[in-house]
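To begin, one chain is listed below as structure tokens, in the form predicted alone.
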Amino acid sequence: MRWLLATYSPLIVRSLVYMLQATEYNIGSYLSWFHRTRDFSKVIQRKSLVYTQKAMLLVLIGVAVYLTTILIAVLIALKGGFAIIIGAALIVLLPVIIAYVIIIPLIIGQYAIQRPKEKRMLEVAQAQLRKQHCRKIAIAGSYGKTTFKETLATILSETLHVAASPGNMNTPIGLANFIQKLDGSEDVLIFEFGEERVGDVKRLCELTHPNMGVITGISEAHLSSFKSIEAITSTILELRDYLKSYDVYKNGENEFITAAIPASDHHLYSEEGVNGWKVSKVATSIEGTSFVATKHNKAIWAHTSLIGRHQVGPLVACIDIADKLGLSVTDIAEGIKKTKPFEHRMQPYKLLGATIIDDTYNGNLKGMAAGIDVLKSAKANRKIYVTPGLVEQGNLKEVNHVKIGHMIADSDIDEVVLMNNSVTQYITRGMKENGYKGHTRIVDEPLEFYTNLSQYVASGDVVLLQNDWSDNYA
């Protein structure tokens, strides 16, 4: 009764328009979302409708949309014969008619308005750039850009003027919207670039005419858009060939690119380190990774409140990075003592004695396996491991999540707490098939979960929330 209570009722269209919102009004992504969907009684349960001018609209129009269906179907059936035939199919696809209506404002508004105000705005920043010849670093790769820009950042800020696109801000007009607030003073620009389809990468190249770059790794994140792994690792290297002889540094301990990049580049950064830098003396726990870095006659000894050895490839790679571009050792090991989680990745914080460890942003198999090894490696009361899974593994989804199962088998966490949904069966399968001894508890209700987080957790626990996953995937 609940189902069909969602799916005719008024309610359909704060379900749609709540998706919409959702996916940035990418259409595309919303259909998809739409035509997977049997049951809208489950939709939003992890955020809310955020009741902005556009979703406001929306919901008025969709509103407009089902009392007229209704009201036509009504008066076709009054007809009687086959006319009430007619009517009655008008009512069973009132939530398809509805779907499809209100985006016809939105397609509307892409080409008549946003299309040519976004090319205006790439224009413009095109040209912007062009005027200042400063060091531009661009960051690209299916996971820890966003960290490494921002690790970087912190570093090259200890002596040089550093601007660095915020947040996940990392699409075509996204880093035109970064580029009209540069003032022409800085030394380097860092650009975050994201990729969903071939030429994506390739495309903010020539916006933003990048002469370093750096690729943090590639994994399955985006393969039911890029549809196989050699699309999405030949659109990541797009940065490297428009670079050609420009220094681009890649990482090493990511299988892809190794695949793809000879052995003897001296730009694959690694545990070990990268172009002569040499690592020792690496260790990691909940507070913090240290190690020693050196380098002919240089040393630095690092410090830094990033979590994980994972962290130290990057790391080493920003040693690299700095040293060109004429940072002392000191203000190196400065700038890394500064350098700290970002939000949501691998981000630390106390609940009621407990450690919580947010990793909620995490979206790759190399990201779970990095954070298992981090809570495996913790000193706790209890280990609780809780993740949904990852979503758009494309033909992967099931052997994934079975690898993820393993991995929680193979360290020894106490519970696992799985979020309900599709690839569940796929963790516990794996959970099971390595003997997985600990307890698991299968929550149907996320938000209430998160949000009652501290019911569950006590003093001396370290508890690794690992991905999150919106509606749309639910």
The other form holds:
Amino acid sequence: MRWLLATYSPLIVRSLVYMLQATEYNIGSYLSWFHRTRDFSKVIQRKSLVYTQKAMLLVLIGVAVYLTTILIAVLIALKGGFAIIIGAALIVLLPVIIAYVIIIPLIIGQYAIQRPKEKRMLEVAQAQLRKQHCRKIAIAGSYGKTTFKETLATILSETLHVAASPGNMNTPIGLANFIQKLDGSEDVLIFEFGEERVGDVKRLCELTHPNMGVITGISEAHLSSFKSIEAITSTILELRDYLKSYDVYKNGENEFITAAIPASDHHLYSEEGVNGWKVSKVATSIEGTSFVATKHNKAIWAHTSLIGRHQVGPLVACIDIADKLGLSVTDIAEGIKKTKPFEHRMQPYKLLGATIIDDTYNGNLKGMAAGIDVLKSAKANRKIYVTPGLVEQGNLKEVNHVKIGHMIADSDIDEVVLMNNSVTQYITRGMKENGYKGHTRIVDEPLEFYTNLSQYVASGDVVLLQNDWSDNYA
Amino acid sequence: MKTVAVFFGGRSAEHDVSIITALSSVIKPLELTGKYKVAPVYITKDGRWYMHDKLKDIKQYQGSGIEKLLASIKPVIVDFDGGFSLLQPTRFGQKRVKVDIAFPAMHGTFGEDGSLMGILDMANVPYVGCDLQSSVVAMDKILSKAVAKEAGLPTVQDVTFSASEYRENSSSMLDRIEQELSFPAFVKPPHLGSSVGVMKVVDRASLAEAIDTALHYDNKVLVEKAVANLREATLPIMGYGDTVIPALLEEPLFNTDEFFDFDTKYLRGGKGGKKGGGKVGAKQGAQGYSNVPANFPEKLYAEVQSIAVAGFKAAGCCGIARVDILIDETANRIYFNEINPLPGSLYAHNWAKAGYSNVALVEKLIEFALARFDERQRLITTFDTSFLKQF
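Since the structure above is the form predicted alone, I would like to see how the form predicted in complex with its partner chain looks, so please show that one next.
Shown next: the complete complex, the earlier chain at its head.
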């Protein structure tokens, strides 16, 4: 009954516009969600529809289409005979009609208004940057970009005037907005590059003209749109190709990068070191990470509240960049001390005496492995692992989730909480294959679980929350 | 999915406390297990039983909502159908809810005292917590002290009497109390929990007044000598059979001239009240400010825990209970005080510190309930005889 009401009442319009907003008006993602969804009563869960002018307009159009379609269906049906069937068919197809008709003005708007406006914005940003002669560092990769960007900005800010693109604003328009806000006095600009299609990184290079680069890692993120890992690799390596003779730091702990880059490249960073820096005395716990980095007569005792051994490689790359930009070892050590976990990325907090590690922005297999590794080494009353799995894994969906199941089974985890969805079966299969002996809880309502987390935890527990599916994936 | 019926409210002075226990510490965690369907069974102060999903919402009880809701639905009918079913009258007939497991979340009379357990035993349905026999012992402060004494546990010196004994010759009873116990003393109605009707007395006049008050609540009275240099401790325990799991020893905090009565426990937010703020560093638990774990020397902690566990076992408790202990700090004497067969809110705050989440706690309690039920099913309670043939 609730399902029927949500599908055929005017409320469907709100759900459709909400999803357009949630997918950032990406028509492909929106239509893919629409055809996958069977129950429209549970669409708006994590957020709510923000009534912007655009959203208001779409709601009005949707309601108009709703009423017009019903009116037409009734008028046709009144003719009797076969017309009744046509009228009934129109009513049955009502949600489909609205779903498609509301995107027509959106498409027209995109071509007639938005794209020309965005083109002008990009030209202005490009011209502005050309005038600014400073260090411009671009960060690309399937994962770890935001943490690297924030870490580097924190360290360099010890002595330099640094501006970094905020949050996840890593599209051309996002970066153009950021550029327009610069005052031109910055010593260092740090840009995070997002990628969803082949050529995206090259386009961002042409917008920002970087003179230093970092490639944080390559994984199967966005595999659904790229179709192959080769396409992802070549797209991310567009940064290396663009920068040619400039320094490009690459994650030497990533197999896709090491397969594409010769081992002799002294900008390959890892927990061993980079570019002459040697790392030793690595210690990590849920309180933080520490290590010593030495190069010639320089030594840095690094302490950070960032969690996990996988943080050491990026940190030593940051040390080398900071060294190159003239920071003293004391400044670098002070800067590292100020780095801290970023929101929803291996971010620990306390709840009823339990330690919760919020890694809900983690959306790739490598990151999942790093998080599980931290949980494995943690000292805890109970180790609890919570995940819905990964999205956009394309044809590796099954393989990667079975791998996650294997990792869970091999990590002494006491309780696993899985959100019931299309990948749950693969994770549980992996757990079974590797003989998982702990307790498994499968949750139908993820939001209910997260909002009642305090009911599930007790003092001494360590709980790792990895990834969270937004409404368009749920 | 199995249905767990949670019983709360009831004909008890602790009616409202029971609502909080059920809604905060039982129903929500049970639902979050994802294993059980929860049927909330609310028993009104006049003893009518209602079952409705809206009864899971605390807002219903905070205004006139509950009266309106109850006026719109009919009380349930209990059906002993070889098990235990609740029939909810609807517009089109009756909706039958077969109860697979019962979870009493009731405090005080007609619930925690064994009454409900008797009904559940008759229906042969598994239920959580202390059984009929241990509930009866635990809820009678006189009986539980007798059981503890029999088990060799130290108890505070007392005088006990019935209403009729007192009325026959109140003056001589007061004399006896004055002779055997010195002031200050505590007067307690032996069957009530949450310190309802308990009064501290300092002279003959206040003693007589307190006994009169206690006799409004009960037909027996327990008068105990007050423990000097008092420190209190309480220990939530769960278990069944050989498995006994103590939580953390908890020390309620108070000023020496204060007494931990119902008002202090539930209405003012603990000893010293919310305004008082309690001792620095202490946490506010279900019953106010307390130290969890109690800040006792290691040896004292171990001794107190040992006496509490022995009290739990002596009374035959199973499922969950909380044992209260009194300590004369100067004389270094420890006394078994009483047992609470269903601690308020299950003492979930303490269990969480001891490593049991709310969800894990209710799961464990259901596990114990099912184990006890299985064991009881194996007992022979009936057999064929030729007895009737002789008539």
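Here the rigid core means the biggest group of C-alpha atoms that line up within 1.5 Å when the two forms are laid on top of each other. Since we're looking at a predicted model, the values are computed, not measured. Positions refer to the first chain, counted from 1.
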Note to self: For residue 11, does the CA position differ by 2 Å or more between these two forms when the superposition is done on the rigid core?
What the structure shows: yes
Check: Quick one: once the rigid core is lined up, does residue 406 have its C-alpha move by 2 Å or more between these two forms?
Finding: no
Next item on the list: Classify residue 428 as shifted (yes) or not shifted (no) between these two forms, where shifted means its C-alpha moves by 2 Å or more with the rigid core superposed.
Entry: no
